[in-house]
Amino acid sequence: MPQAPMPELTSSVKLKYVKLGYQYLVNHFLSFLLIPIMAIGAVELLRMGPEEILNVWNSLEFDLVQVLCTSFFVIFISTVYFMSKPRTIYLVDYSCYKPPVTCRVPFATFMEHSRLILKDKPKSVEFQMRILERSGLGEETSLPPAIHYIPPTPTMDAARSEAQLVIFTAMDDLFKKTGLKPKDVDILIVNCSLFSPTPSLSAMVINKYKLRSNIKSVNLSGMGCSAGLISVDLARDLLQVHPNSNAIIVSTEIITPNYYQGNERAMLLPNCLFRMGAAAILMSNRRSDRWRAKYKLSHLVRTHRGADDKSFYCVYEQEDKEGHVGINLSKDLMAIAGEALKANITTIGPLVLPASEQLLFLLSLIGRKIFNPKLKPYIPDFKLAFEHFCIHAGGRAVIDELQKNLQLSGEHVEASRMTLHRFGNTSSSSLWYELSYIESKGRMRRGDRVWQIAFGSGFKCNSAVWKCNRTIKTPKDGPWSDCIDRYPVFIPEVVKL
């Protein structure tokens, strides 16, 4: 049997080096421009000789008033520049809640509960089974204790108990990690989309830890899965106007009061995907924290598509025909998310992409506008701008779509897929579980850039760019401590139940 010929690699290798050469040339254009100018200046100085240079210097006349005025002007401009320069915002450390094994929900348990709760609706049970088979979730995701009852007991007390469990556990761990005392907290931001009791969750935290009476406290609700980055944006703005301060952000979603017990398929979908979780993050603008901080905030871009009706209603809390409250997920959700992502990366692209990619994108845009509208648009290579990607683990379809649109490799979306598999969709806190996965794998190096992308109801697409401040040692604790050696795992397209 004749052997198959070896693939022709010469042309592809040459093309690769041409592209690398182009990127290097464009990204270092100013350097290449300055080198010959500096060389000409050096040659001219060598040609003149020391005596001629000294004569030229002596021929210059300096007026004392001019020197003083020039010095004052330089000092004034420098002072204005440094005073108007935004404060550097650091992410000192963060902590993710790890559910106990008693809250674990294997597939068999979930389906048994579904059959008992929906015993008169076999088609709804079958629908949930099909969703779970293709969800990308694993056998170790967790639901709060109240959901384990048959039927579930979504009382106010049970919801408060879940909130206290996930928030206080995450905050206790954060205080332990950072050595921060509760009395030293300056700003507190708590975001939880669907559970908004009175007093608020932020007030609950203040009461628990006896925080100062002059603390700046904010409670965000109804902002969806992207609320974590909205909280980061709010913390950044507050830290810009309050010098020498720190801020704690708590991101969570309380599942207990939001477990849908009706029969509408579009509203049963969140039951299959959402799981319990929380994260507590410490941010600071103090210069003394720059040496111990893990990350530095580079950019944060928020995109809101709420003016469009389809976008506004695609994730909508409502009652079904029987009066059961739940979240209705539209069939157009992925298309709407794609449009929001497109608008977001159009804004963030010029801030992060190298000049070579921006030039190619500009040429592609000009070509489509002037010469041929059917010309395929150039998709910038965001892999040149970031080493790590944290894509909101909202579901397998979300991760698949972003991997395809951004042309990412399996390794780039590994953190998102493994977080979905191990913890499920933990809403706004999922980005921090993903970041913890990257750190637990020992992949985070000083200077690495991280892109966090989150989607939320409204409809919103928010993204943050962090730069690693120091090489991070593999943590010995955290949500992945007992299972990181097992990951990554193979996730089949369909898990037959």
Given for the second form:
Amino acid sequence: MPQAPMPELTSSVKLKYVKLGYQYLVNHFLSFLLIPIMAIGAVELLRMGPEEILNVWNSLEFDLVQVLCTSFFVIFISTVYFMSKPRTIYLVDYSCYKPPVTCRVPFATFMEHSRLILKDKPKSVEFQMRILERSGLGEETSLPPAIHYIPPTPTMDAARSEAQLVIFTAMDDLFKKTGLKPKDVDILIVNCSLFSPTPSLSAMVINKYKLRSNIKSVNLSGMGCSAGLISVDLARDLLQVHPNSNAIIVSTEIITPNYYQGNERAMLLPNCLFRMGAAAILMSNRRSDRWRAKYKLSHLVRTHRGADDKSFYCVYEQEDKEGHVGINLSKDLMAIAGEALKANITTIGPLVLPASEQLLFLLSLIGRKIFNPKLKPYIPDFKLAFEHFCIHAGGRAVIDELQKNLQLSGEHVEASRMTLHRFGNTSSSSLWYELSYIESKGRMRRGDRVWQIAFGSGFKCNSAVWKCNRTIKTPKDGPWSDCIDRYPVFIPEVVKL
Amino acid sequence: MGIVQENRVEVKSMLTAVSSKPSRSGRVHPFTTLDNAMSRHTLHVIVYYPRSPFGSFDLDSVRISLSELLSMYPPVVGRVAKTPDGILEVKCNDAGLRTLKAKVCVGIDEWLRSADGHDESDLTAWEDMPEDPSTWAPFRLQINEFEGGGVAIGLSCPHRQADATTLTVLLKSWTEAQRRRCLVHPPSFSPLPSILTDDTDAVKPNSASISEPISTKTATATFRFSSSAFKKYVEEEGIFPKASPLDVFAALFWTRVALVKRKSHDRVCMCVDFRRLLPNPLPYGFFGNALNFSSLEMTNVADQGIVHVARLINDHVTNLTVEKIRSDLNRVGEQELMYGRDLTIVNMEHMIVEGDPMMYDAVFEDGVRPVHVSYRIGNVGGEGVIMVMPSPEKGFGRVVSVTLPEEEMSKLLVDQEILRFEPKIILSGVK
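We have the form predicted on its own; now please give the form predicted together with the partner chain.
Let us now look at the entire complex, which starts with that chain.
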């Protein structure tokens, strides 16, 4: 009996070593080539002795002009290279908003309010309960104060005060952490998809902190949950154009005006999942920041599937039969998300994957195209390219789907699942809560690569790749400081309510 | 008092205040036999402050300290549920404390002068328990802001779930949490000690409410007696040295009410808190009911001198042993009126701890002490209730709140024996 599993074990171990050997060979191919050549050259030099080397040198007959021209040429080429290299964009620090305990929403309170408000629609209440049971949210997520009232009071004033509360608290914290003075902010980007008052939220920030009059401010609205990475992309482009500058990005979603007050089931879903949150991020292209910056931006890839009708209509804001405005989520959301991810991976793969994976992918592609179309496509192992993954905590289904598609382990998606549990779906800021989780667990080391993936209405899939610039000590304050020791928690498939 | 007044309290909004930390899942708080015996009554505490600690309300620090405090009181934010055997208990599911905000169109002084018992009930929020109590909040808080400053904080609950001491300690702990002090009386959720419950039968399933509505219209008035009034009486009448202010004031009101009722009303029910009377005293933070109801009789009490009656009351209270408490506990049934079946005298002397009245130490901001604290009991029986409460000024003064049928109350308000003590009469509805 014990004989039977042994061969399998030894064969799988053998396979693992073969794989490792192959990866080392391909990824360090150049070194494998260069080292023998350098060794041979060194042996030759040693063999020749100093006099022979001098003879060879004299026989080359350099004169002054040649030497000068060569050196100027070399200097010219290197200057052109350094000038045309894109500036390194640093993420100096970021701060996530932690809501007060009075905004907490336990399951029982949510369901009780739902029953009291939707008195005559027990089916809708049942639906909300089923969603909440399977949502992966915990008992400590937060909704803004206006939603705690029976019935909710989503006035414009309440929406503005939620915006002021979350944005100003996050920014105060960021200023304190980084020591930045408000008058030194060069670029300000605020993204909030569903609340766009006049004057804009970016104007509100400028007014509160008395920012400079020549600030480059942008307010992005309507771009969904992936707007956070769109803002980072915009900041990167602006920082390429403006030397020696910094940029503040504020990512948030204001829940108050968008709490769906009707009873159409597909539109009640966001009520169960979306929660209060915000993040403020400081980015810079200053060389002086390279010592204190936490991350360097390596790549940012944006994929838009809006050209396809199904993708365009899958997250659609509309009025229901009674005139209440809400967001309709279609049933093929997961399939569309999978396709958008595939498109994004196809672009980002060649940029980040090690040569070994790219070669395998190329071989499998050739195999499928030329020899046998039925061959299973080779899914590159992204775990070789990244140490940490931050998947937008859009919902349990999104995280499950991506875990399956990218073949990630439980620990890789832990940050996303735990953020969904503790903070709910905070839309564009959820990626930053997840990054903060990884830092709070003390897992972020210098040189680690992080992949942030965000999905948004449209349908968009955006990803950003960051490289950790310095080993990050567990932060003493931050959204996870009082509860990180309780995590990770086991989240059951269905929570009995 | 027969004068129809328009409602001066307007409820503006309602929300649910939650605890700051999730409680242990599946936790359940059962009711004792004594708890179930109190099920016909409701309890309301109203604390009046001259200056409100609330500001914008949504972002106040007072809200945050309330949430932190509620984490220590899971039964307060839980919901009542019926077990498969038909027994009621509290499921500690963190659903929350229903909180209402209201505005009163008069100033606090005007209110204390001219409001009556029915007006005061507008300062608290109450709804009877429905058939399905899963979305019914048993504990309700109402914050009433007066014109020109001042606030009345009204906390209501079914008497089944808490007694007056429990609610007082809860409110006081809220103020302590707000001022970042340690709680003097942290909550304790242990059951009644076995010395009291040995003989009692297992808790029977709760029968459906067959409460007959109380038909008599009652009126309430509050009499504030100063320390000097007590001293004056002691000097004039020569009371025995061990007489406490409770003995004197209870005796005074018993005799005068008996006179007004024109019966030789010889039986009263004494309601005493037994937390500190047990050989192993229960802490003040004991959550639930710890009240002893015992009968006291005297023939022709209306003609007796106050000295005699006071001595009887004193003997009765001093001789409350644990055996007596246990036997009284065994006799309680359900769906009985505990308050008001006979004239009930409620003793609150235990709330004076080392000379300080507990409820008047519930201070949110330094120097802003409550100006008055009212306790109201709902569904009181027709014979009435006399509550002898501590006075805001420390010492021998007392505040006596009387609930009687309307005609008897109007006679009591002009009783010369009582007026001899020069009480300040508030919350009687008389203009």
